[in-house]
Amino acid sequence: MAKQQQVVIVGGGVIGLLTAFNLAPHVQSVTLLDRSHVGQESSWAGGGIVSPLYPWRYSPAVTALAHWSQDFYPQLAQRLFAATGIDPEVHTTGLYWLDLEDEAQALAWARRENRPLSPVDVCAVRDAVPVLGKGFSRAIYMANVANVRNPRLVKSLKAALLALPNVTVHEQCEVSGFIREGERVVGVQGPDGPIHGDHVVLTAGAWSGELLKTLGLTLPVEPVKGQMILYKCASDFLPSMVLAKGRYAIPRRDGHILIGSTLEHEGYDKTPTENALESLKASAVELIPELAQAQVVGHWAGLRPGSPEGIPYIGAVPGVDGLWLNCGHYRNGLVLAPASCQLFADVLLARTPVIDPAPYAPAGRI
């Protein structure tokens, strides 16, 4: 692709930010637009575990992106920290899964995929995580699982983009539709008028389907609400991530502990609810009884971009020249971002792709 191409990216979550970061060295200009402030939706609200919650329950398409990203995250964080002075805090703590119903499938998957997941005696788990609740009898463990401090990742990516001379970031810039010439999309309609580009990339998460409707296209991406709570403890209080019954506890380096999360189909409503607060507190105390004495210092909700099987849409929109998708990552946007955005750049720039792009191609799926 010629270096003089201009790219417009609609949506400034981690997927949009990293797409811009990957494309910027290879194109003339990148314009990134966000309807509010970058990274304030799903990217800010997530937990940041650099693994699908139950990786063995996903298709090979999700697994391929997850593995590439997990291996790449430490160097991405290092590169961003060096460039911006803002550390995304990729924190490798390992992850314990407790009392799994499908433990046998998990271990079979790990053998097949050559991942370091193994059974651990529950007494050894209590030695490693003394604050763990008493009600668990079985555990499996993966040592190399990290979490990324997603709000810091967003800040770091934004700072890196603002330092690039050919990147423009417009916040509070809601796109209402696309500008077309014949079958080709040549830009978007912003609040202050048209913004033109040779390529328009839709990275608008849960809002991507709404925008595609303006072209008469149906994208099966829908908002799925997730609520989280946050505690503040001593920095060495919880040495590892733990997960049971679909709920998890994630330690940050400074002692913040995230507990999540709910799965709710409530449209675009992001209001935190009392019911979810009580349910999350109950899960927190079941996992870590000492949290009964701790104060909840945060409670929020975000909207995940739900998609069939959680397989994102990465590539060109069929029948609409100039329009591209990188969206629909459901629960795994932060996990899959490095691979998704590398693959996207490869496809747009017509390079040899890092992963087979076929499972993610929008053609035949929208």
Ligand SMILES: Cc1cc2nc3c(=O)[nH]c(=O)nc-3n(C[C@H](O)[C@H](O)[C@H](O)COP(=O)(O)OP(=O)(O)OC[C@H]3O[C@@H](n4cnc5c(N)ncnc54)[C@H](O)[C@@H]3O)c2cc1C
The other form holds:
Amino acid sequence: MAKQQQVVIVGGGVIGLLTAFNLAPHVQSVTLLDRSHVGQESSWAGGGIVSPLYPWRYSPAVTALAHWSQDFYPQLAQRLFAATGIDPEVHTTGLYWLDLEDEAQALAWARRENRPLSPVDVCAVRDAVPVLGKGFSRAIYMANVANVRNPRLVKSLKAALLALPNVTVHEQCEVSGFIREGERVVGVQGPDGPIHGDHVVLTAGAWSGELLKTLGLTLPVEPVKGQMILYKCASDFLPSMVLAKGRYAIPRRDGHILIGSTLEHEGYDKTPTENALESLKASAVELIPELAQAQVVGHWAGLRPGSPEGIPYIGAVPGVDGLWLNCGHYRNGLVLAPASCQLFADVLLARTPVIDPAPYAPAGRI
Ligand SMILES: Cc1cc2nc3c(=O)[nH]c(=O)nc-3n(C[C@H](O)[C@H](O)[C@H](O)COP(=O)(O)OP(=O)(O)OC[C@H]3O[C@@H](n4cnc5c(N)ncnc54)[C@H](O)[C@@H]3O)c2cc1C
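Coords for the form predicted together with this ligand, given the form predicted alone:
What follows is the entire complex, opening with the chain shown before.
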């Protein structure tokens, strides 16, 4: 059935881009709409850790998507690099959690889930990460945790889409509402008029709830502001990711170090603030004292699509034929993207799903 179908996707963050990429080979056409340029909102602003920050604190629903994605990321990055020449730079550095309060829960979760997380003597951490601050007394480590250079990931996804003959990307194209025929959605209202499709997929991140409101539906997805700062050091300065008290340092391959992040409820305001800058700098120096002598070379904010328990909405909107959701990935949209978009395509194309879709189904949750 699907080969004749035309799909309209609203929102070109990592979720919309990868949804388009996965659907394109199986449908007649994909039209991806973004009100600004694709991949410039949360998917650009995030840190790109390919793991939830504290994976043991999440529900099995988030864990299932995270594990599938973690296994798939290297393959996805290779495929995109080969297709576009833009390397998303999946950088497997491992991650140290320092002075955790719930270390016992973390280790119990790792045993249950068969994840390679283990306690490490803090002297061994200092040998491995000589720039680490002196104030820490305990650590646990997972060696296979990677980070992805998310601005490059979205750039690469865009380039891959532009090379596909049946995909059209419209930037500067703000969707203001949906076109209905009875109980069915048959398109969206763009700035220059209607854009029709057999299926409309809402992947508008933190703005998804605003758009659903136009149909009288309440989707509990709200913007949660996060600020980050960036340093540039030598490429071997920080060999692993380190995390303490909710703040983390992420090394990119070229020596850029990201420090994140704040968690703020400020509506749709994403202005970086002086307070956050000072607080992030203090965390940076606590984790890595030498950063006190380094220049901050970037400071920005993004809006995470906050959702209850961080469980995304993946599937059909009940009672509105033709309308689908893939949104609400909160703090984990980069790690969860590959699994979420694979699962989404499975559900829309009525294939056997890679993961049980039930926990993410919008029915009963909106
Ligand atoms: C500081 C920070 C750190 C983070 N760190 C991590 C991390 O380490 N690991 C991780 O996995 N995740 C992380 N995240 C979360 C992750 O970035 C998000 O969950 C993810 O990017 C969400 O992707 P998305 O495609 O749903 O949303 P977005 O990337 O926000 O994309 C939504 C798109 O929809 C478009 N849009 C909105 N309204 C309309 C409209 N009306 N018409 C047309 N287009 C529209 C927007 O322009 C935008 O391009 C972090 C986020 C932040 C802010």
